[in-house]
Amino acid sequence: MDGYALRTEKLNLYYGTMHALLSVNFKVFENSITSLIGPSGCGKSTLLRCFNRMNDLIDDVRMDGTIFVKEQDMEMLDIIELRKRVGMVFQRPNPFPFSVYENLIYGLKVHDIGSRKYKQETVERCLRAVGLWEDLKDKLSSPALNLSEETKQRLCIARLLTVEPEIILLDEPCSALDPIATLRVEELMVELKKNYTILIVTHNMQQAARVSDYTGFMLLGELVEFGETSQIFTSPKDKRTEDYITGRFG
């Protein structure tokens, strides 16, 4: 593996008086995927938004430590230019209501990148990417909100692509997709890893074996454990991963 794309030491958040994210040492290494599980409310999507800062739309939060994107303070970055960089998909797709044209270049208009053609370009390059061109080239009028789920999902990566982000953040991504779309999605972001680092919040255990690199497991805001997929899921160092990992608790 690369360098690190993104770095936490001694990570504190707090909501109010409660303490979510514990004294977290984390890192994510370049061009791979790396999954967060543990059980609800034990601090994985907080971990999650803090890379793009999204925990500072919550009233009432404040946290200490240093976050690293790509060795450069978090802190010493601009928020759109930190979030033209490290961008997130939600868990339920959230297509603007426009036409999945619009939904495309609404990106590189709020970053007033490129012309006419290069938006173009940019549209089918990020659908060739996720697997949608062939299937929406002839629909790029037609309204987004009109896709199916899977699509959906599949359209708000692809428009995160068009700004050419160097990390993407996913938050359950698949969590409202039937099966068979789940393992679609995966299949993508093992395609996409080539070219991004992927840091992905997921509940189910499977997934994260099947797709993941490196797995963190947490509990009640603390990193109890990470390293290599395979190591995790096959020999955990600390019971408590153990106990997650085969059912007695979550």
The other form holds:
Amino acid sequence: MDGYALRTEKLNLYYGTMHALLSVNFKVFENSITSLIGPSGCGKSTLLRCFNRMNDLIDDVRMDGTIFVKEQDMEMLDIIELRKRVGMVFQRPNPFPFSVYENLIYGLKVHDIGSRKYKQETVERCLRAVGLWEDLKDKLSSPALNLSEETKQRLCIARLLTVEPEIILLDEPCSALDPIATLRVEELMVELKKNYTILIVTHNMQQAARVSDYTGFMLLGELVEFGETSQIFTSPKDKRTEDYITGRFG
Amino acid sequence: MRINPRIVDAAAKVGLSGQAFFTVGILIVIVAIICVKGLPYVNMEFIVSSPEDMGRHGGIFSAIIGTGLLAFLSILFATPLGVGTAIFLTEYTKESAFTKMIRFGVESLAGIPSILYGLFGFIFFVIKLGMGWSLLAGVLTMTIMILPTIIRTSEEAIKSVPRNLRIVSYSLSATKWETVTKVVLPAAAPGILTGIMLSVGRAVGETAAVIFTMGSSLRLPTSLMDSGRTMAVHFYILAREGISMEKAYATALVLVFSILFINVIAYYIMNKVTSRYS
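For comparison with the form predicted on its own, kindly provide the form predicted in complex with the partner chain.
Full complex below, order starting with the chain above.
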């Protein structure tokens, strides 16, 4: 492991008067998959959204503590630059109501990157990366909304890859997918790990166990335990982690 | 005593369908009368030649051009203003006393009778600003008049764009402006277009506000400062002053069919919009 891709120090977050993250010290290693598990409302999605400042879009959010992106204080980063480096895939596949091609080049258009040729090459490269090129190469001009849920989600991942992020945040990316599609997206994650750092929030403990190298367990805004996935699932140190992964609550 | 619900149900069905048929019936009767009275006088000649002898003879070419120019230029002015206002209200502000005030103003503007727009345009543009009866004065008055329609339909269209599309756009590191111009507006465009089409219909059919501001010259308007006549005004004057009922009905026929045509297009677009996000 080369170092920390993301790290927080005493991160507190409040929604109005509700204390949603309690002094979280969390880290994500480069080129690994780290998963965040925990029951609903434990703050795992909130923590995830801190890393590309999506919480900024919500009113009445207050934060203190420090977040480091590749050991750079996030405060020092421009928000546009940050979101380019730290991309996000959402729970529900959310392609724009445009064509497949328009969806894929959106990021490039926004950043005004590249010629026509570069765009076409990027589209092909990113669709290949998510295993969609063969299926979609003849359907680039058809509407993205007509695709299956799995294909849409893969397309969203491909769309993200076009802007070449360093870190990919996945917010329960498989919750709208069937088990077979889920499995294929998981394989894709492992594939992407070679070039990207992945942080995934999941409801599905088995998914965390299957794909991730490191796991953090959160409860009521607190990062209860963090460690290698095998350790968390076989010999958790905290009683609450053990109770959760053995299904005593959650 | 309780009436048998089956009877109530049957009566409701008959009553409601009767009301619906009555409404459609009135439309059919109006269009039929205009067709019967106007159709014999509508031909290519009528459409491409200019009126002569106050409209007693000749066609309505200058009125068609006048109508087209008025509608086109009003839309040209009102669309950026209206869509801009809608974007501001939906994307750039939070609900507050200020936005409520703007919305209230827009609603009030929509409720003002057109004759008042005409009087305002006459006093302000024609006299105060010295534009005289002119295409420009007509266009500016009409712009104010159709603004509420454009603002409201654009606002609805923009609001119907799912919020998660904006969030995705931000997450792909787009700014607010990029999100608005590259995601929200393209997604809302068909809805906005519907509002524009409805406004065209309004501008095409308007008389009161137009007579007072654009005047009623029969000559072909060649500059913004020329007076001109729209089909609706032409019809009104022909009928009101008993110049020629035949020509009046023929004009009405052309007018009704242009408006019908515009509405059909508007509905077509509206259907496309609603099917898009389902």
